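The data below hold one chain only, encoded as structure tokens and taken in the form predicted alone.
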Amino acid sequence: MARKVILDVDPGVDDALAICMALFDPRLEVVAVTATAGNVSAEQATRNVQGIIEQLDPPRLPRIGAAKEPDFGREGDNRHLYGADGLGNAHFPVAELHHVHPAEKVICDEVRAAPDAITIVALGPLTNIARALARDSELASLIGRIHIMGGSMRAGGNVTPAAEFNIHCDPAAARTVFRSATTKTLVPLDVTNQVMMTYAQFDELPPESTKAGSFLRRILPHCFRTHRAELGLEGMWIHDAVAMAALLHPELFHAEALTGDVETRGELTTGATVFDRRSGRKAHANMEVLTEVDVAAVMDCILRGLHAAAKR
């Protein structure tokens, strides 16, 4: 039987990845993509999730959730590499859609629709997740498991020294998230930051005769050029396909049972990930936070995964 997962994402070039590997997927039925404000603001992370879906045309459409503004406000965006519609500058039309529900609210209504079965694969800021939370008192018992691609345990930040992106926009949401009752698995910089797409793999996507091959060949190429723009890189990061891989291949990475939160009023360490690792703690895990990754190995699954897209 498939798994049902909720795609909470701020499409940003990498999630889009992440939604292409996950939609033709046999082993998921994607119930839902609710967007959030990240990389960019929430009218166009709402607007890319629906391009995404029409551009790519997947067997089975999810619903999909709009996103609102975090109410403490969001800190910084990620035009600068994933150009001004956070898909490499592809402007793709959208078709004009009614009745589009809040993302808290699609969480929470699938979530009640499938007790226990939904993992919420958090690949934005975790704004979404927190309103839920608070919009249903027993929602955290309900969840089947929260997948995040989120944090650093030693890679330092990405953003600010000590804080990556998804956490830092919103710290406030991503305590509520790490202290709720609910089952979760965080996917830091640390692993992600050891795979990244070169140029040579770019020449391995499908091929530009697919949905998912033109999609792809539209949206990456100014990603690599910003990333070696802007970072000095040969090639881009693809944090949030890596996370998809973990929820596809856990056996792909090692993990540890750690107790995590978030600093939310730091001066200099706003939105920075804390792990209690002190001998003799008496505080409860309440996370699985992955530690290693087979780089190879992940890298060859994401790839597969795309030519799947291709496939369908």
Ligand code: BDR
Contents of the next structure:
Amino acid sequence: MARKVILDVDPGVDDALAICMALFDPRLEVVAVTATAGNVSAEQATRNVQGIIEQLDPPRLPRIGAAKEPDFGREGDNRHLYGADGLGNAHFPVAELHHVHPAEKVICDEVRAAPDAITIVALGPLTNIARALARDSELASLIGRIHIMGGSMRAGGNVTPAAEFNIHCDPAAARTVFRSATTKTLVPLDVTNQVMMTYAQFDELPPESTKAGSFLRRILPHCFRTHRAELGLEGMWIHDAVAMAALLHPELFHAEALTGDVETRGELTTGATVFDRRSGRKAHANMEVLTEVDVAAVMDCILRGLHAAAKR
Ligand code: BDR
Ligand code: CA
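Switching from the form predicted alone: structure of the form predicted in complex with the ligand?
Full assembly next; the chain just shown is listed first.
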């Protein structure tokens, strides 16, 4: 039976890759895609979720949940990397949707409808998940697993010297989720920074004549350019696609059970993730943290996933 997942995303080009992999994978049933503010504003993130689904036209339409900005504001965004619309300036048109529920309501509804069976794949700031936990005090015990792209153990930050983007955007929400009584996997920069998509791999993507191929070939080129111009990289990071590969193929990663928390008020360290690695502390571990990755096998898995999306 396919594994039920909710994708909580802030698209973002790498979120879009992960969504593309998930929507066509027979091992997954994507019951909802909920938008969260992060790479782009709440409004744009919601539009992008809708636009991505309309462009890809998957066999089964997931529910959509609308984003709302974090309660304490959001520091910055990633439009400088992903384009003004977050999707490589593709500016996909979207149909006007009525009655889109808030993301946290959709999360609560779907978890309640399938207790213990839902994996929430969190690929953006953790705002919606913290709100869902606050909205329904029993929710933590009903969520199967939360699979989070975010944080950093030894890799340093990417948005500040200490903090990773998703956690830094809404550190209070991240702390709530980290401290919740849920089963969690964290896919930090330590592994996602190791996997880059190269120009040669871009050329291996599905052809323009397919819906998925045309979509990918519209959103990615801008991102390759910004990675070169701003970061001096000959390729692009695809953090969220790596996290999706980790969900589908955990055997390609090494995991450690650790106690993790989030700094919410540091002068230089707001949004930094802190792990207790002192000996004898494993018994209190609150999450599994991925620490090593088989880079070539993960890239292969990602490309296969994107090709599967084009076979439909
Ligand atoms: C994370 O932040 C965003 O830039 C990406 O979409 C990814 O989820 C990486 O730090
Ligand atoms: Ca993201």
